[in-house]
Every structure is written in structure tokens, then in C-alpha cells.
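Consider the single chain below, provided in C-alpha cells and representing the form predicted on its own.
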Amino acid sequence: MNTERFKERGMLFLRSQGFNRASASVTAILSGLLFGLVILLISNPSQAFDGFLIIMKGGFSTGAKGMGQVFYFATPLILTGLSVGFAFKTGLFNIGAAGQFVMGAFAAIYIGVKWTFLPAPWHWIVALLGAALIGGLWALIPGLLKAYLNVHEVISTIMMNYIGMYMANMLVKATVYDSRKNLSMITAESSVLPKGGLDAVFHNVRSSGTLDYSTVNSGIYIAIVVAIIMYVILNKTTFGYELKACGFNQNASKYAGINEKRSMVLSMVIAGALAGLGGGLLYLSGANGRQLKVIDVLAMEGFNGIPVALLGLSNPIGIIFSAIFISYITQGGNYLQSMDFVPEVIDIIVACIIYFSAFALIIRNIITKLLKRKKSEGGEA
């Protein structure tokens, strides 16, 4: 009878932990909202409760096509968050997810050039694979001067990030520069990634009669079943326990018999894959690709990976929500430019969104510590 009480107790604390996560979220998210209205009334008050009201209708301002433009910036977005919240998940702070993104899209662009013998689908196939293979090797480096030098993964991270920038840009203008547009050629038909059926949703009618498509193609697909992947790996394998049991505790993890060092280099290699894979989503799309500009600025997909990782608290799961929901928003400050804010207003928004999740966490946490310590003394009881 003990037993199964304390069976029960376990389940109730376990939801309740659910709870209290979601509850984070959705708290960081209103307040985050309703400090941006706070903004938007600072900087023009006669018009701040209409482009507010656009922010909230995001994607849907401009219809289906709008919609569609929501899931093709979230498609990055979702493995660039991967890649930071998998690192977080095993104790490592990624932040070069930017330069594993720029090194996988160099990749995935010179295999849609250069590699034409490829026939479809076995081209973007692939590049894709390059992708992710190339921002897995960019990552190796850091992983090694941690594993083994014990030299923290945040600096050697941002220093990639800038060497990956420069590389990318000297790649491409010896293998598949386009002086006249100062960007890389046009990747072949053959490794653009397919639409996958999401065509024939996303699109509006114009006046004409013609059709006006969104660029969204199966890139989120693949993008929705990496993270399932992902949640299966940390959750439900051997392998993911004992990546997370060296990211909770190193010392511990030796003891028990964890190859430790192995544990974080394989991390920081799966992190990058995630990033380089999300470079190569996002430049094998549109209606032949897209071209690498360059140009001496670090990829934002990179660095947005970090606020969809913290708002989705790195649950595999969740960051495909907190990706979409960072894209429908992202989408809808665009949209604000048609009255009088700057671009900028809806960065503010995502930053405070993200400002109040962190105190949210700290909430949380506090929560479970109650929640802990009332079950301890009932138990005690």
C-alpha cells in the first residue's frame, strides 16, 4: 500500500514539474507581450494598440501565404534551437551555433553546385548530409579543447563563430563566387529541397487570379522529425542518459563509469550537426536556392537559436513551439513597418520575451523546491 502511495505521489510531483514548466513559458510569453504593448505606447501612442494587434496576428496578416512564410523561417530556427538546447541538455553552452550554421549552408551550396551528377531527390539529400556533416566537424574543435584542455566551450565557441564567418566567405569566393551579385551562384535544380505539398496550402490569390506561394517547403518536415529524434535520443536511450548524466554531473558520471570526455566532444559534434543541418535547410529553399551573401556579419539564425532554446527550457518538443511562435511574432513586426515603428521594436519584444523567461525559470524553481519539500514532509508523516 506504501507502494503504490508513494507510486502516486511521484506521478503528481512529475506532472506538477510539467506544469511548472509550461507555466514558465506562458508566463515569460504574456509578459514579455504586454511589456512590448508597453513600448509600442512609448514610442507612438496613437498607433500602438493597432500594431500591436498586427504582432499578434503575425502570419495571418498576409494570409496563407503569410503562414507559410512563419514554418520556412521557423525551419532554422528549430535546429539552431536543437543545437543550443542539446548542448544545454548535456551540460555545454553552444554558442556557435552562427558559425557551424554558416559552415553547413557553404556546404550544402557547393554540393548544390558543384555536385550536378547528383540527380534528385539524391542531391539535396546530400547537401544536406555535407551540411550537417561540415557544422558537426566545426564543432569537433571546441569539443576537443574542452574534452581535453579543459578550455570553456563559450570562448572557443564565439571565436568559431567569427573564424567559420571568414571562412564562409573565403570558401565561397574560391569555389562558387558570383562577382557581378557579390554572392555564391545559384545551387541547381536539383538540390533544392521539394515543397512537399505545402504549395498547394500556402499560397493567396492575387486580383489576377494568379497564385502568390509562400517559399515553405519540406524543410520543416525534416525539421519537425530531427527534433522528435532528438527528444527520443535524450529521453529514451542509454546514449542520451549518459549525455545528460555528464552535463549534471562530470565527476559522478567518471565514477560510474561514463567516459566523460567522449560524452562532451560528442555533444558539441551533434550540436553542431544540428546547426550546420539548419544552414543547409535554409539555403536549399526557395525557387533555386538561396545565395550566400558575402558579407562580414555572423548568421542571427545562429544567435536565435539561443532565445528558442530557453524558451522551449531545451525540450527537443518544445523548441519546435518556441521556434514557430518566435517566427509568427518575428513575422508580424515586419509587418509594422507599414505604420510608423522601426523593424527593430519586435527585436525588443522577443528580448524582454526572453528577459522574463529567465525570472520565470527562477519562479520555477523555487516552485519545485516547495513542491519538494512539502512532499518530504508529508512523507515524513
Second form
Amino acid sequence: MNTERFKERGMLFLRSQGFNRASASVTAILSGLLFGLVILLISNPSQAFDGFLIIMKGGFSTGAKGMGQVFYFATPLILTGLSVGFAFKTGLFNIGAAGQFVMGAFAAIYIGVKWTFLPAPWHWIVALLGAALIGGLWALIPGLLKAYLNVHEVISTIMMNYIGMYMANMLVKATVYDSRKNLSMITAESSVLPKGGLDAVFHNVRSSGTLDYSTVNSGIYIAIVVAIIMYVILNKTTFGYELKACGFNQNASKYAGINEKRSMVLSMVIAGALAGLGGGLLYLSGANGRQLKVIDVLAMEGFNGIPVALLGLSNPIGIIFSAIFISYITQGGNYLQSMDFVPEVIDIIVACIIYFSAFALIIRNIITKLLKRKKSEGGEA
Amino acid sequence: MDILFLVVQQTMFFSIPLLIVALGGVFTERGGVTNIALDGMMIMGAFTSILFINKMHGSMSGQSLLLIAILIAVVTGMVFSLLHAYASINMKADQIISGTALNMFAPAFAIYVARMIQANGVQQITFVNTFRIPKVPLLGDIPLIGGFFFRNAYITTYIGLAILVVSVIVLYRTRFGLRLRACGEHPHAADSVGINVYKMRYAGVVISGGLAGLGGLVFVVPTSTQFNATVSGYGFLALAVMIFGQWKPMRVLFAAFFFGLMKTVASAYSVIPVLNTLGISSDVFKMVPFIATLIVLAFSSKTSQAPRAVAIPYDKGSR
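To complete the pair, please output the form predicted together with its partner chain; the form predicted on its own was given just before.
So here's everything in the complex, that chain up top.
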């Protein structure tokens, strides 16, 4: 009797929407990884399995420091993932996270280098707020264009990506440029995000006995807190409900008394602010962390927000995990260079994961069908 | 006068690939499938064909080599676009997501393969440009026009213009074109009179893939001597050109020339005396084509004439 009930509950869980959706994501990930393995096998059969193992070991390959790096690079991904995911939830496709990210990064670096009159905690707080503000402003333009002039946001945000990239290059060169390294200057000590106790865990001990610290800092805490806030806004507030309603059906929302144009612009601005904040969190990490490169290449962190959001099913909590996953295998890819492989195989894997996640609808239907068949078979017996 | 010639010739180098790729966009969208993977398809087409030119160095040169490379670029683009067609037509996937995946895949694949097969893991594929026609016989001697269009030219320019003519004829003067447009406007109506919507949409996507692949090669050959797994966002600009051209081939031609001119200003400002003396940062000039795109889109999107059923997967059962 008890086992019967347990079984029934299990079946209920299997047929629940959440499980169904998550299993589609897992299927996409597995298919992508399998494809990656095939690519490795074709290009270098003798080392393929070792290489694949390195990818799977991810950050663990270099111990605690490596795992710290996974969280360091996951931090901006969580934010750009939230940016894309939030826009998805409100019916917009924000491909512009790269531009918003890099503009936010510039704002944070500028404040970090120039506004040294601010004392320690306030300096990085203001720098982060500046990053979010500029990221939001960068998304305001496509938002307004979409709401009032019917310009598709996919095209306008792509254009804003390129404009943002050149703009950031120009502004860095004009204000905070270290011309010897072709990088932005290192920000002031007071603007660096505190370690938040993470250095006690994520470090390796060198043979000489000194400690080799990871770059990870309290940015990861901030990212997780922001994700939780976004979850609450989307699921527990009227404001979030209105934004989502506009995404589902503009005309119905307008009929229900929601200002649909304002909602659309706001959604875009919030998405941009999230991506901009991501830029701030990555680059306010002191001399050991990243500096902004002055090159004509779009920020990868922005584009990787798209797979992060898709894998996390645009759910802010899911996005935390998918960002850590993408960062984890990307770190694994970096260690591939020790063998005769090229780290771009990770980008290929991620691209395949997105491609297969586009099939989510069909995969879900297949899973539901399989479960239904199982149920009817069980009924007959 | 020499500068004017140079500007016009440069404009052609930038406009023709935009024209070809945007026409590809017209075919796929008129059939009802949106294709933001044009950029990725350009990269794949450019990658295989430039690699071919690189490998053939020494044994072949000139127009015959270019023509074979063109064929390879077209076929590559077509094959690659099948992935998008399968996802968006058979699997009824979100076409933007599928396109994004292909856009991510193409540069990663090009870099990966280039670094795996080339010595020292170099990712740039270099090639020797033996394709420039200094002067077309007879036509190059025509005053003015000869200097604009028939000197320092590439065969690809004329192929691009030929594609335009063929596109107009195919879209508006053939049974296939009418059926394709029907599938983009009202697929159920098309289906009800016996047109195979899936087949027509496949045709649209594959044509766009072929043209995008060709566009990738046409973009790289006159403007560079190496391929570095990028076409500088040209596929996206082509999408904007298509929208600006309101999905009509002749308007697309004008849109492509407009953007080509903007791009020429961005890249050749240093040789244009008026612009060079302004002392503006090169980054500003690089932004110009993209800002111009945004402004143009802002004015032309309000009365958009996009195909009605574009980006909506066709489901026979739905109403």
C-alpha cells in the first residue's frame, strides 16, 4: 500500500512541469557534451577521452584555486544570464548583453580609477551602481525604439553591441588607458570588491609554502543575492506580474490597464542594468583580476548569457546553476591547451547545447508521451 | 577624382556582399522562416572557401580558382543552413534560438578547425589575392563609368548584380516565387491549395544559406588577405539592410549601397581629406554604420511590411 502511494507520487513528480522542463535542459546538455566528444574523437582520437575528462573535471583540475576561478568567471555570467532571462520572461530577446556589459564595465572602471575621494566600501558600491546605471541606459535606447518606433529589439540590441564595443574602446583610450599593455588601468584599492572570506577556501599552497589565491571575491555573493531578488520581483510582486503579462500578450495587458509601452521600456532597462552590473563585478577585482582589453571583439560574457538563460529556463535560481556549469566547463576547456586541443571546442559544445535546447518543446512532448504510454501500459496490466 | 573612384570602388566591395546576403534574407523571410544565423552562415562559407584558396595556392590562381571557391562557399552555406531549416521547420523550434546557436557555432568551429590543421595552431587563414581585375576590356575605357565600375573590380561584383536580377525574376515572375511568398504570408492558405509549406520553407532557408555562404567569401576577398573567423557582424548588418529594404529586392539594392557607403566612410576616412582633418577618433567612424542602421530602422520600422507569418512555425493542426 505504502509503496503504491510512493510510486504514485513519483509518477506525479515525473509528470510535473518542472521536472519535464529540467529534463529537457539535461537532455540538451548531454547531447552537446556528446557532440563535443565526437569532435574530439575526429580531431585527435588517441587523446580524445583524456581531453574529454579534462573538460568534465573543469575547475577541479587545479584544485581549490581552480574552483575559485570557476566562481569568479561565473559571477558575470549569472548577471548576463539574468539579463537575458529576465528579458525572455517579459517577452523580449536581449542579444545586447555584450554591449550593456562592456559599457557597465567601463563605468565601473572609470569610477574605480578616478573617484578616489570615496572611502572604501562606498567606492566599490558607487562603482557598481554606476555600472548598472550605464548598462540600463544602454538598453534604454533599444527599449524606446521597440516601444515607440516598432524596431525589433534583436536588430537594435545587436547594433548597440557594436556601438558599445567601439564606444568603450574610445572612452577607455581617452580616460583610463594603460597604453603599454593595451588594457584599462587597474582600479584603486578602495574600489576592489572585498574577498568576503572566500580567500580562506579558494587557494592553493605552493611548494614554497606561500598561498596562491584565486581571484574570486564577494561578487559571487552579490550575483546570487541579485538572482534571488529577481526571482522575488518576477514571481511575488505585482510589478513583475505586469512585466510578464506584457510579454505574454501586449493587447490584453493594455486592455487590463497596464501601460504596456512603459513596461516594455522598463523590462529592457532592468535587463541592461543587470548586464552592466555584471561588467562591474568582473572588472572590480584588483590587480589579479581582469582588465578591459581594447580590441574590436564583442564581450563573450554577454553572448554566453544567452545559453546560461536558456539552460536555466530563464528562472533566476536556475540561472545561478547554469552559469556555474558554463563557467565550469569553460575552465576545463582552458586546461585543454596542455594537450593537442584548442579550447574553442567548449564554444562548439555550448553552441550545440543551445541548438538542442531549441528543441526543448519537442523533447518535452516526447518525454510526456513516453510517460503517458508507460502509465496506460501499467493500467492495462 | 581618384579619391572619388576609390570611394565608389570601396563602396562596391562593401555593398555587394551586403546585397547578396540581404537577398538571401529576403528569400528565407518571404518563405516564413527568420534567419538571424546569416552571420554564422557567412563565416562558414568564407571559412571553407578561403581554406580551399589557401590550399590551392601555387597550383591554381585567378578567376577559375575564385569560381570554384564560390561554388564551395555556396554549397557550405546550403549544408549549414539545413541545420536551421531542420530546427525551425521540422522541430518547430524557436528560430531566434536556433539561429543564435548557429551564430555561436560557426566562429568557434572555424577557429577550432583552423588551429587544429594549420602549423603552430595559427587561427588566421591567409590567402594570396589573385582575383582583382585591373581593367575590364573595353568597358573599363568608358569615361567615368569605366572608372567607377570596371576598374579594380572583382568578378563577384557582377555575380552579385546578376543574383539581384535573378532574385527579382524568381520572386515575382515564377510559380516558385509566388508559392514561396504565399508560405510567408499565409501558410494555411498555401497548404489548402496543395502547396507543400515545409518544402517551400526548406527551399527558402537553403537559398539564404547558399547566398550567405557566397556573401562571406565575397566580403573577405576584396577587403583582406586573411580570414580570422569573423565577417565583422556583416550578417547582422545584412538583416538590417533587408528590413530597411522592406523585403523587396530592388529596395534592398539601395539599402545595401547606403550601408556600403557608410562602411566605406568608416574604413577609408583617413584617405578622404575632408574627414581626416576633423581629428575624430577612428572608433567614432567605426560606429557610423551601426548608428546609421539604428536611425534608418527607427524611421522605417513603423510601417514594416514584414511577411505576416515570419518566425511562426507552421503547424498543420493549428488555426
